[in-house]
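To begin, one chain is listed below as structure tokens, in the form predicted alone.
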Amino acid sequence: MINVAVAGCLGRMGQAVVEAVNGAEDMTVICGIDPRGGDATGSIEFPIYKTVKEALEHQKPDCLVDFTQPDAVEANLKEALAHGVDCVVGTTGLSNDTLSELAGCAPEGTCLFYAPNFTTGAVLMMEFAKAAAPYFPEAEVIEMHHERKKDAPSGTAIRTAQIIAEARGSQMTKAPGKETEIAGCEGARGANVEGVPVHSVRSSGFVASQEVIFGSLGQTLTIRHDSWDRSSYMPGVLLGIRSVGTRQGLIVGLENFMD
């Protein structure tokens, strides 16, 4: 049995975490991490605390799983990977070098595991974005996500960009850039991430959606993922958990732990 502990516990996607991993055979949820801590526990049959560093002095978690804030994870993770707990990782906001420096002061055996994104659909939408960057010089990436997403662009996007430009190489865009934002409409062509345009929309309707267009001579190509409802994450998270107790070191992007 896999004891798992579960930081931003009483968010959206922490309840829907809970909800996943309690309804699993082969793991449970030993307790929960959050602000607001015993305050708001409700009829929930597990403690909750209001740090990492209070819930390791009663608790001995195999992982923690992390879908918190970007102002918050960072110190979460230092403290958990210090104790030796693996890391399931959702929440965006922390750069490559921050994620290496982390999981390099953590004890041999212990696994930080970031996902940008743990739908398998989003996965798969960055994999064939990866084959068809070669072969067309353009492409430009939109995300869209509900009102309250705390980020922008997503994580999702970053590495969706960085993806693309990874796999296209040498191969220069030749489509107009920021020079061409006229007065008062500054950051119309998007935010530049490694020579890809990246634009981010927020509405209520919205969960998560990603549409990489690609564009040619006389074509485009368009690759879109759509995710409805969280639970549509669920799956991902498993596996992460499932997967990290057998890894070491810092695993980015859940690709590396499906078949």
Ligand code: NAP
Given for the second form:
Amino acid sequence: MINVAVAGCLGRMGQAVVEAVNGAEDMTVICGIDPRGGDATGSIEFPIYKTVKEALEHQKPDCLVDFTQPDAVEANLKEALAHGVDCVVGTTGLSNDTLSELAGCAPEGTCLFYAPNFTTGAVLMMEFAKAAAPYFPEAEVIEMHHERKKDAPSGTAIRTAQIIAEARGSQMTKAPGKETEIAGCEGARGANVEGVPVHSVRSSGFVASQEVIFGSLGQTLTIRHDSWDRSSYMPGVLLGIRSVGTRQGLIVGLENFMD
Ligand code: NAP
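In place of the form predicted alone, output the structure of the form predicted in complex with the named molecule.
All chains and molecules follow, beginning with the one already shown.
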């Protein structure tokens, strides 16, 4: 049985993780971490601590799952990794440098796994984008999320832009450099992430969607993925929890665990 601690257990994703973990036969939630604290009630009960430090004073999880906030995740991981607890991280906003630094401070045998997106569809969207990038000089990413998302652009959009930049090599578009000439409309071309314009839409009605639009002479290619429900992330989260116990160091991306 894999003993799991869930940081952000009272949040939107955290609640879905608790339900998914407790619904699986080979793992169980032994505690949660959330600033509101208290006890989880309902059919399965577990204590909720206000900090990871407090949780680790009382519990010995095999794995910490973190779906918190960009300004909280680094301190949570630092604490858990120092205790040799494997981490499965969905919280976006950490740079690759920070992730490497955190993984470097953990004892040998400890794994830090970060997935900018836990859905299989988004992983495939990034793979398809990687395949298309060398053939299309223009590429733009439009990501659409619910209005309460705190960070922009999304971690998936940043990762997609990085993958496109790596795959296209020296072939660069001229489009991203062309900022608007209209005063007051700065940003119309989006954020420039490694030479790829990224546009963020925040609106009710969305959970998480993304389009990657490629263009070349006389043609465009659009790749689109939609998550309509948070349950779409859960198979990936459970796969991460099952996989980190036998791995070590920093692993970025669900594709590392997909056959
Ligand atoms: P949310 O509903 O705001 O939940 C975050 C929870 O974390 C809240 O209950 C919050 O408490 C709690 N929290 C804040 N600081 C904490 C700390 N230091 N320790 C423990 N818990 C803490 O957000 P969400 O929609 O679930 O999203 C959470 C994160 O997951 C975001 O970064 C989002 O971008 C990311 N995400 C990733 C994926 C993926 O596939 N990788 C998918 C969806 C979402 P308070 O409300 O009291 O502050």
